[in-house]
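Next comes just one chain, in structure tokens: the form predicted on its own.
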Amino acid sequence: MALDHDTLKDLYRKMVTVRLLEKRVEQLVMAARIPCSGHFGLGQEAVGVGVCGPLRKEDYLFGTHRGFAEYIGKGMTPAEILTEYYGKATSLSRGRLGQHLLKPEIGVMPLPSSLGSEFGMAVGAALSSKLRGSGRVTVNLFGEGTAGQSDFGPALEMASLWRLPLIFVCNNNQYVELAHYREVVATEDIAPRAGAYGVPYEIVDGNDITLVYQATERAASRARQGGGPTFLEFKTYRRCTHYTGDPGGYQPKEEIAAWAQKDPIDRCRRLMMAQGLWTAADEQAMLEAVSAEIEAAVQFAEESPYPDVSTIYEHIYA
């Protein structure tokens, strides 16, 4: 069934604000005006957009450090992503966190900085809404390599076992860091594990935004009845380097060059033009629009003050 069409304009245009921000902040990163690396998707933009698009205001996200797709699919604006990468008093954690982006009135979790450390928290947050009956959803979102930590197959036991309200979101972005992952994973697809602790599972092109939309909101309707988690993973490809300043040349052209014809934004925008949804003026309205709410949210970050000094111990435990 096709999304409709106030939903497929929403996801492109949240797809193109993710790809400009993350160039814009490439840039300040390179420039040294934000005092920290960045990590970004480029390519990947539907997964993060597409989980996010059904998911309701309330739901929890765990999200990960690679890029901003998740976090400005559940909401947040570029202003407070790049408020909080400058370290300013204006962003939501009044300047303490960093990359380690949050709003939780919109359900989107602290980031922790392990990796993988993220899973027991989820399995802690869809307990606490099965206990209450609030009907929220949970959705812990990680890389293929981060499912090789310790944590991973515990939480699945105990999502499994107590039949929460929660969806594990695998992307599989094809490498570890600098390294292909099946040079570090034994297996084509990491869903099936799954399969071992009962949670059944699906495997999603994840650079179809309409195939990523719609298998999250059969996990969500199926989680908020009663139904229990469910695993799905979404086979996407990074074609940009691991970390900003990072070399690369352990990436194949011929591989880069192979996934950018399968590109989320364009395949988007082809599907909206031939249902004659979209035409180019509209794409240079939309540019524009997305531009120039970036470039605002960059004056705004920058004009912002830094946290003042007698703050450092407000906000932590005694």
Given for the second form:
Amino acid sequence: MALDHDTLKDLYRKMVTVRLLEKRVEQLVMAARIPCSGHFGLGQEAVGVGVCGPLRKEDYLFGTHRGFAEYIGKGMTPAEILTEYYGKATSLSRGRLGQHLLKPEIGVMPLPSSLGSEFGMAVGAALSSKLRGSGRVTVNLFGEGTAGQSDFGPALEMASLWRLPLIFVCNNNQYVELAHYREVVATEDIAPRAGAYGVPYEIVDGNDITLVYQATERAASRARQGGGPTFLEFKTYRRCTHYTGDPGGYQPKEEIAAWAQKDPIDRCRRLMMAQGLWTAADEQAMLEAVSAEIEAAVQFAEESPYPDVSTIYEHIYA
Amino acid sequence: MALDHDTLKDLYRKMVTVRLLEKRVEQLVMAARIPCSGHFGLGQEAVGVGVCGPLRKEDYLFGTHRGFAEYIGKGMTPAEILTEYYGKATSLSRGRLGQHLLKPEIGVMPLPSSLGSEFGMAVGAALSSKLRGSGRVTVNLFGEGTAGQSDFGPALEMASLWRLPLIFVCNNNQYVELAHYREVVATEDIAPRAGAYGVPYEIVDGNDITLVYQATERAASRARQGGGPTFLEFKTYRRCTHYTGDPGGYQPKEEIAAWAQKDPIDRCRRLMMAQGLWTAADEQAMLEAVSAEIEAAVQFAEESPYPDVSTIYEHIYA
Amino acid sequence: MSRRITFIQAVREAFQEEMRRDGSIIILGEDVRKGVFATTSKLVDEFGPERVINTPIAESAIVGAAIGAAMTGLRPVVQIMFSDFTYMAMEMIANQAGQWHYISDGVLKTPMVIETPGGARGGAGYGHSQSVEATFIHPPGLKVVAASTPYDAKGLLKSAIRDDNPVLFFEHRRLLTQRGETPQEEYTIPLGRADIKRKGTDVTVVAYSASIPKALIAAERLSQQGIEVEVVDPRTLVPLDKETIFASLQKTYHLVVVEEGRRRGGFGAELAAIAVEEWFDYLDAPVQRLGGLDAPLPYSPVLETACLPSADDIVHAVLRSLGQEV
Amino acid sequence: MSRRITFIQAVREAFQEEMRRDGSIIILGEDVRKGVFATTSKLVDEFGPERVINTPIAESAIVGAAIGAAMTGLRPVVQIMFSDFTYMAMEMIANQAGQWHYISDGVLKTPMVIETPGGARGGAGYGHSQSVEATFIHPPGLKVVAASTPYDAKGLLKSAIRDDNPVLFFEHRRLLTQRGETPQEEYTIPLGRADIKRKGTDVTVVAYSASIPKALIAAERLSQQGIEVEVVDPRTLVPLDKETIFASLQKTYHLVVVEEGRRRGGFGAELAAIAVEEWFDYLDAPVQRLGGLDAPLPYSPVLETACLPSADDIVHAVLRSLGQEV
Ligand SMILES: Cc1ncc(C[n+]2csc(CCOP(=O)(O)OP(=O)(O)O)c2C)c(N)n1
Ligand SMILES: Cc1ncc(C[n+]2csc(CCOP(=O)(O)OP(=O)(O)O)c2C)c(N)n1
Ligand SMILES: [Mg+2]
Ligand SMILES: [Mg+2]
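Mind giving me the form predicted in complex with its partner chain, seeing as the form predicted on its own was just shown?
What follows is the whole complex; the chain from before opens it.
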């Protein structure tokens, strides 16, 4: 079944925003305007955006370090992201978070520096929803490398035991830093590990935004109906290097080229065009609008002041 | 196929030793002669004893806190065990280890206080055997509750990835302290979790010493041939309470009674008698010999001095 | 009305009263329903299995779950069966629980308590006997409580549960079955307020948890020699009530600090450092710092005891402080 | 022959020389083959994938595997990509690696090194920037190294690899690309020997790792005011070379201690405590203890810098120590 038109257009625009924003952030990091390194997800935008598509504003998202897609997907704006990356006083955290984007108001929950430390936290958020009957769903997004981390098993165990409204989403982009994932992951697929804990799973083409959306929608509705957790593994591919400081070279050119053919944004655009929902003029207008939004955000971030040093003494304890 | 007669008799004697020794230790704990609490495995003796049966002296064993069966199985003597439990100067560790039995000479490796901390260590021992081509096999024994611990998944991952000569042995005795295991374990079986990491597994009746022995033998020979890890889950039942301070009462009487029917020692004795290997007189003689060995060990431990307090300053650093 | 109840009962009452008052409090831990060490036992009968939750054996993920729950509106209490195992959750406690309030600029809160019995009591061995509380002084954003009496335990635990920060509540196993006067009426003790367990004028002995009974015995003995020791129990290591300790030092000019945790990098290090930085003019003699031997704890009770400071050691430290010992 | 090489090159050379010397040394860690921070990069070309092993992302199990390997005849080096993540392996490091030698009565040995870069260098954020080394002073059986120059790094790392105990080898990211004279010839520096980075007579400044360059800047400035600071770099926090520090104090009678890790319960606490216990008569003034703010590290470089002691802060601390500041 196809997604409704507005949904598709919205997802498309978000994917494009992610792509343009990532490129812009890369420039700004390289130009030393942004002090952190950047982790980008060229070619895997459909996962984060598609997963957030069927979520409600109040649903909880634990996203990733390569997470522009899910943060934009969940509703953060380029300005919110850029001011954090710049470390400016106008950011939601007044310069404290950097890459660790957070906006609990719209369900964007902590991104721990230490990969895997979100597993327990996501269980806790889901437990909290369940006990309070809030109807909220929690999504825990992570890479296939992170699935090797210690608290992965306990999180599956608890989610399964307590039938938590928790969706595990493994973004399998086939690389773990500078190595192909099979150098450090024992199996082709991660999802059957969830099955062994009694958590139902699906393995889905992560470059097809419709499939990503729909799989997540099924999982979310199961969760809301008290059916417990689901594990989704999305197969995709990282067409860029690990981070801005990584010269790359370890990904076969043919592999990259083959996946470029499956680019999720191109696929979505072709689909919309084939359905007559989208024209070259729409594309042009949208690109301009998104670019303008990003440029305005860059300018805002650039012009924003750094936080006052005296703020470091605030909120040490609650 | 049946085990050869001497092997069977040896395993039987070891199981009986475990049972009598546990009973004696219990008395000594209750009488405050032994300062630690005791964790016993009434009815599950076939697992530890049977697993150690096919192992070589130099193979590594990471045993459990409820591990009389595997420590006797691997060749520790009642005197070695009792002097440690008493904390006497004549123990291998001169009073330092207590329940954390250790005898690297015969492959008895650390039993960490913290459940699950042996997972990584067992991987390391197996990695070491593999890299040095020592031909040694490592057995990592743990309970079904401990399988929920964080480093369980990473250990499976590493063992699978690196094809380590490592046998994971889950002693599923159906209780995790004071609760039935299904209160804290999401699935009936643990072993399929290993399968999901690419580790072959078997689920075996843990009260049949022959089956335990043979499954381990298969796994050990696979490991020695470079075939990598195996996961064995032995189904058994703990007919005693969690530890000496536990009044019990949470295990249904009928459940205990049903499992008493499947007692591994009775089964082994019946088998040997049916095969004409064992007579009532043999039984009597063996019981006397084992009791005498245990009593001699108790007396030795009782009469041994406590370690000299000045020894506390030794071996702080290597 | 006051009764003599055990430390365990005091802790249990604190849970019970707070859980009645506030439906967002839940307890998570291994076997907390039956309660291996009884501080939580039978609470499940009153509050149900949804609020008293037996978990898998996975300390790190349990604490992680508590953090997630705390950030989303619950007030979880985690029981870690032996305080040695807090190290399994070090990442979650020190890198996550204590940090998100600050780095979120105050947006997130993590109101949670980690209740954890520990300490040496003979025969439990190296990894079931340690006093590890000093480890948690160093990371940011945490509070650390270590009560020495049932009265203090109850009042402090209630405050810990109401606190909006992660609080580690260390219990010493040797104290758990000790009894003490504890009012039936509601009371709380603020975190960060020390208590003078014995008044004195000659030497200030700062001790906490199971070192308090030893310090009091030492004080009795010293009193017979005409030396009046003031025993100050900080009760919370973070935040630390420096004022009360300083006030005592201003009388005595002599400081002894005692803990069962290892000496190197322990609580005593921090206190002695504060003394030499901030109270330099009030030190008439070197600070005497007593703590556990800087080694693993051996099992045999004769050895274990020898690794820990005794009442005698405190007596000697006080005498040394006064220059009365060679 | 000596060349100016970077800290990274010095560390890499230490690995290379030791791995050539001893076939039982292996390196385990995340992406150690390519080497994200280059200290291990290309070692795999010489020593093969069996000795330079890329692991899954599972710090606790990696350290656990190193312990098991160390107990059975290998000498593993574990790289933990950011020292903040050592907390994920706290159980394995503090409860296991450091304890089995002692409780086995010397039967087991755990010769292993944990090499881990860390510290703040602007823009990495709360959990990729901490200096956590002080945490590891407290648990037993561990050694803790924190070198400040390529020369020291190489010589100390070689000793650490040869040591039969678990050694934590902390590197500061701000130093990694710094260059320094390093001999081509084989040399080692024993663990537990401090180095005087600058001679002076008026105040002893004890600093280590990335605080050394700051201390030297401060010393230069103070020298222009006629104050000669002696900068002592302990280089290993455990074991600590108390003799060298004490010898300096016997000249200066004034002690300042500087670290980038948080102040509360930090290395400075331990050193100040030693001073007030053992060197009381050689303190003419309060010890000045500088360290990171007792809060999480904020991301924005302007904030991060403000949380750490600066050369200016050291100047002021020295002046305070000499009573020359209000
Ligand atoms: C505990 C921990 N170890 C290591 C790192 C460093 N690190 C950052 S990204 C990364 C690779 C993650 O791979 P994967 O989970 O597949 O996610 P991807 O980067 O492919 O999105 C690593 C090891 C970290 N942040 N946390
Ligand atoms: C990390 C850790 N958590 C908790 C405990 C306390 N504990 C001792 S035995 C046990 C239950 C273990 O259950 P299982 O793994 O099934 O083994 P069994 O006791 O049934 O043999 C627990 C929780 C411990 N020793 N270590
Ligand atoms: Mg990946
Ligand atoms: Mg069990």
